[in-house]
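So this first bit is one chain, no partners, the form predicted on its own, shown in structure tokens.
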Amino acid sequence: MTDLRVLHTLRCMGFTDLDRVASVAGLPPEETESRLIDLAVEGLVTRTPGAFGGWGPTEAGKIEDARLVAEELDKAGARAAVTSAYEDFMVLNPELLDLSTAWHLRTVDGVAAANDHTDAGYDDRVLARFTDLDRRVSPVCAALAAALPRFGSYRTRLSTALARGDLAESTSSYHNVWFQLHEDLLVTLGIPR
């Protein structure tokens, strides 16, 4: 039987370390290297050896995991749930895209430039309008996790990002998160990107 949780946490992922498989997937680093060794001996991923490398799904195991979704969405009776959720976060989805711009731009003079960081009272005020996206979206997570246990961890890793104040830089940052989630609701419904 293909494990699921790994699969998808994977396919959501793209292309990464163990480390960072395992910690989304909620496993030991042990346990979900085994659950990857056997994904590959299926076909269903693969792994690039070396400073940068890491796993990544097959094609083949993506049609599989397409196909593992979408069954798990039957079963559970939950497209109806989900589909009213990914309606919902598209409604958020362009300001997270302009938030994380301006995290990382500004306009000084009518230029745009790196936001370097040290304008405390403009990255208060971005990090403030993250935090009010952050509370819109908690009842958009709260209904995939009711529809649909495995998204529950979405709800506190974006929670734990902007805590952190991580929102556009490191491979857990609130965007990637958010990012994650997105290509979880494509996969889940079947959308294409």
The other form holds:
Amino acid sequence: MTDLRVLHTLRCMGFTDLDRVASVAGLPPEETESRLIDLAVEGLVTRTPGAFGGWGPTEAGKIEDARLVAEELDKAGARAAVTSAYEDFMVLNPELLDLSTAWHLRTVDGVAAANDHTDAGYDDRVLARFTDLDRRVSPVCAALAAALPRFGSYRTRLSTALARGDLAESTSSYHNVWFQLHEDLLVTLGIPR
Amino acid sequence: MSAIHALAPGLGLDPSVIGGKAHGLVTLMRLGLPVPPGFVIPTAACRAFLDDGRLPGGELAEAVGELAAVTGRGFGDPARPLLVSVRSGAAVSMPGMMDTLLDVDSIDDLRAAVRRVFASWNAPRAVTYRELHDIPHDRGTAVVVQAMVHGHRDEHSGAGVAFSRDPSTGERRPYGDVLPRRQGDAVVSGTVPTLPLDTLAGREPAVWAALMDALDRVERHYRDVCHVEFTVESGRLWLLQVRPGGLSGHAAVRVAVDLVDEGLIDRATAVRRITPGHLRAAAVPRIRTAQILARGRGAGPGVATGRVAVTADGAVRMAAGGPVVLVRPHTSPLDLHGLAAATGIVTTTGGLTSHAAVVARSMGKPAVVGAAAVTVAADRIIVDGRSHPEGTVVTIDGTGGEIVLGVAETATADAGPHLARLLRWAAEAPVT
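Now that we've seen the form predicted on its own, could you pull up the form predicted in complex with its partner chain?
Below is the entire complex, every chain and molecule, led by the chain shown above.
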């Protein structure tokens, strides 16, 4: 049977390395690698060598993942709950993008320039709004986790990123985890981006 | 309860009372320019509404009655229906943060629309915007209600945005986008390919002449570069908004110096307008060429040259052999490794706060978003019906949003004659 846990984790993360898939899937790296190899044998994932390489889903893997998550969703009777949570998420999404932009760019006297993070007052205001948004996304995360337990990891990952102050910097930043949750919702509900 | 005011040339109220949008419309009327008839519900009414949930009752019906008389139309009149737009307009502009409702056709719907716009002052996104831009939270927004003009009515209709000077370079030539047979929201959406403003000159010469006259009058009034939003309905030009200023970096420097040469402002004013932020922005390298393949919006400053890749996998593969510019309709997490491998990023949809733009900036890469004239096919990009295969060398400018074929020459504004003159004026008469 196809391992949906690792396949879907990879589908939502895109291309990434073994340690990151393992950490997000909540499995030891050795176990994750063994499952990835099985998926690769099925033609559902592939490993690209090189500096920007890593593990990623194949076209067949995306199709199979879409089929399996739709099946899982309907089996759990969770389509209505996930759809409703998705609608709430989309109300918050523009604000997350505004805030990520404000973290990178600051408009002074009508001129947008890179935020050099030397003004603690400004950064604190952005962070305060991030924290407020994070508080408001919590019910959405809770509703998703109640509908399908696998959504539970997003709340933890968002909190970890926020606690680290990694708003929109690294591959595990708040923005990127949010980006993956967005992708997950689209894939789960079968909505084209 | 504060009074509702008909939009009229004689309305002498401050933007803090009637909002920036209404203030601009009154200015346009004073300059003899065409503005759809309407009225403004002041910011005080918003503050009252947020306080006790009440709207100006009888006054609203009265204002609608006057508008019906002026237009010869009425709500629910089957022969001559009155349709209105309901737009926010705070004292300080908060673009895109509050609600706009179009084609409202009854007094009940109008009340609901005004309520919605007032309530949108406190929408979390709007609160965030004010927090980040130092705008007080207690001011409220005015609401501008105007008779609708329809850009999608017939083949002599359309909508657009026009700058009195090129916002990217500051050159003295009108610049903008226009969409025939469409409403204004399509022009700013970034998802529909627009036509260059000057195509209007051939299609609708009378409208073009009226628009050029309007841009000239608003520039001389504000003594600054301006941009207007306009709609053409059955060959007739209507102005829906005017804003002065708003250019940055090199373009702002050039405009300030040119305005001195044109006698519109003095040297001290020019020096005052150019802040250290403008000078820093002017130091970012820019493409120096007139041969633009396509234009989007600059989303990550800097210039990048590389071979076009149209998939993330392609970008990763090609990056081994040299710099790559990844061109995508939009980006998803599946593209992240391609974004990491690419030197520059182009998307054909999306705005300055899209995921692609945020990711590009987090990686410090030049990016152009919303290049709607570019189509991404399986192994090539298509612009104006011409194919450019994967591997074609392009240069992108993440400040001005330009995409050009080949390796483009770049320049910074620091050595330009405009900046040199401005700095000399600043040294001669220091501004305190």
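Positions refer to the first chain, counted from 1. Worth saying up front: this structure is predicted, and the values here are computed from it rather than measured. Here, rigid core means the biggest group of C-alpha atoms that superpose within 1.5 Å across both forms.
Task: Displaced residue check between these two forms: Gly50, CA, 2 Å or over, core reference - done: Superposed on the core, Gly50 moves its C-alpha 2 Å or more between these two forms.
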